[in-house]
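Just the one chain here, laid out as structure tokens, in the form predicted on its own.
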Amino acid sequence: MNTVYDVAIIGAGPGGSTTASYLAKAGVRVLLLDKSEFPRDKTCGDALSPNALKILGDLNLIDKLIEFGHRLNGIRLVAPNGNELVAPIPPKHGFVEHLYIAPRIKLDDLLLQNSIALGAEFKSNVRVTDLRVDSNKVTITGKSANKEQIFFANVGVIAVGANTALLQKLGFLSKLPEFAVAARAYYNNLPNLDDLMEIRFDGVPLPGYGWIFPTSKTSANIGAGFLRKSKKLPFTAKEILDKFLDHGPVREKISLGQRQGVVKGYPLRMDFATARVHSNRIILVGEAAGLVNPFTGEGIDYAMESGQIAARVLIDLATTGDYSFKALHSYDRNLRKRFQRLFVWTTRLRSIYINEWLLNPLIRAANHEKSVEKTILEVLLSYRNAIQALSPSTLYHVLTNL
């Protein structure tokens, strides 16, 4: 007799595994599928914001994170003209005042193993090729070692990141959304790293930025990304990264270091504000729902938080067994309540500020006025809505520093 799981989750990254952990902890029978064998690498900036750390704390995983993650206590922002803002993580009730940089090969496996320990059933090397919705279940078809496998569940969760093939097949995407692109590499033997998450708008074409995220006292995840709006921009993220690495201050910082492994590029899907996130018996979490910050490119915390929201909704609906489009709209509603305004205004903020004419006076104003500094940092960390960066007070200070 074929097993019918309560919930089947496709994709075991932070969004999928977080969803699985909360569901399994509540006694829900969960199947978690992924095309890869774990641990596996995932190209990313590796940054864990205080929002992400709060969920990791709720899952009792901070002690294990500390074993491989590197703690950072502040942020450095560098304007196109080279001016810097260096500041600590601002306080917020219920959140820690630091960040962690955690390589995804270890972070994702930690989250996956936690879900398994809580009772989720995991199957690796399964590439899902189709998902069919019937009146009382979903049927998932996948391939493993060239053999077809079929799984059944009451509801499906899609957490496949920026992989749009399955979403297009299921009708969630009528056309491909606009993507940003990024590339990163790891460097060792870097002697002059601070305990700061460094975001640089110099040495890269705008709209874009480069980053230096220390993974230890002598190593870092270094990358660059941009939104391809102009045909004049280089075609690949690797070209952007090469340009960034050759930029004077960055070149000096990495001159004694050695690159480890190859440069890897990846897309970033940022269209949550207009994305469909559910249908009959299916919901999307994380980047599959477009949940990557349009201003910072951060996605791990959004994936984990959407997974937490998804689990709460599915646990509530388990009492009725109603996973219809109408019932699952509560997931859409909760997700929009949490993120919609943030994404709408962050997208607008990117369009307005990511140019040298405003970034330079913005950083200058933040160095002169604590309220501007606080606004910038809290917007970057999603502590407050990005509309605050367009308040009359903030704009006044920016314009007086032109």
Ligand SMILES: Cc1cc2nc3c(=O)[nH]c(=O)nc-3n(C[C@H](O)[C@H](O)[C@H](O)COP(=O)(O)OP(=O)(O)OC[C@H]3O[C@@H](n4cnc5c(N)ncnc54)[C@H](O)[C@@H]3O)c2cc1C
Given for the second form:
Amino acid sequence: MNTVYDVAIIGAGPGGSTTASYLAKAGVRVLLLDKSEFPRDKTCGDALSPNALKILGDLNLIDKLIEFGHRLNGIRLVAPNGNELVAPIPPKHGFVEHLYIAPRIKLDDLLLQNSIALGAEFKSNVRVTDLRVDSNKVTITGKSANKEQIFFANVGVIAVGANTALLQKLGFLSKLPEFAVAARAYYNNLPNLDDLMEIRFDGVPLPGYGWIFPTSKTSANIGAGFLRKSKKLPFTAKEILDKFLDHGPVREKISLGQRQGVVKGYPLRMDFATARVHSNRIILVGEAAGLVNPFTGEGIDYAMESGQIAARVLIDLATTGDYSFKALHSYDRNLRKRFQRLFVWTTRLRSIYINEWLLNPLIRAANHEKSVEKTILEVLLSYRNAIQALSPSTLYHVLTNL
Ligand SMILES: Cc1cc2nc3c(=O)[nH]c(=O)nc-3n(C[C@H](O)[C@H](O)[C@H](O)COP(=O)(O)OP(=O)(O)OC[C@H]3O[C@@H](n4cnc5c(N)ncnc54)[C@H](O)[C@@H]3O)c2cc1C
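Let's see the other form, the form predicted together with the named molecule, since the form predicted on its own is already up.
Zooming out: every chain and molecule, the one shown earlier first.
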């Protein structure tokens, strides 16, 4: 007799493993599948926001995180003209006033091992190729070393990140969504790194940015990303990163450093505002639901938080065992309540502000006017709705600094 799991989760990134942890903790029988062997790397800037740290705290994982993560206490924003804004992480009730940079090869394994310790069953090297839904279960087909494997569950959670093949096959995506692309490399032996997350709008095409995220006092994750607005754009993410690394102030910063390992690029999906996130017996979590901040490219905390929300909904529905499209609509409703406005306004903000005509005066205004600095930081950290950056007061300060 084949086991029918309560929940099968496809993808053991932060979204899948967080969902698995909360479900397993509540006594739900969880199967977690991933095509990779762990620990595995994931191309990323490795930055954890205060919101991500809040969820890691809720999972009791901060003590383990600080064994390999590097703490940063502030942000440096560099305008296209080279002007800088340096500021500490602003206070907000319930959130820490710092960030961590935590290499994904370690972070994702920490989250996965936590879900296993709480009771989730994990199978690696299983590439899921299909989910078939019938009246009382989901049949999951996977491939492992070229052999077909079949699993059964009452409900499926798809947390495959920006990999759209499975979602296209299941009809969740009628056309490919808009993507951003980004690439990163690790550097060692960098002198004079401070405890700041550095985001630079110089040396890259806009809308996009380059970053220097210190992973220790002498090493950093350095990368660049941009929104592929037009298929005709004649650059790859790696070419953008090369251009950024060759940009004067960046070249100077890394002149004594050595690159470790290879440069890696990967797409980012940011289309949550228009994405489908559920169907009969299936829900989508994390980047599979388009949950990457359209302004910052940050997706770890959204993946984890959507996993938290998914687990809560599935635990509620377990009492009736009804995972129909209609019943799972409560997941869609909860996600929209939390993220819809944020995504709609952040996308609008990106198209208005991310150009040199407005970014230069915005950073200049923030250096003179504390309320503008506060707005920028709080919008970047998703503490405030992005619409605040379009308030009459902020616009007045920007326009008077043109
Ligand atoms: C260059 C770059 C820099 C970034 N920087 C940051 C940053 O600094 N901070 C931040 O918060 N976010 C950042 N992001 C975004 C962040 O990496 C993602 O949004 C986040 O990893 C999403 O988590 P997830 O769990 O949804 O998916 P993922 O982390 O992508 O995990 C998906 C998992 O699913 C597995 N999988 C995929 N398909 C299948 C299949 N068919 N069968 C079985 N398993 C499958 C994969 O092996 C993987 O383990 C960055 C992204 C990029 C590309």
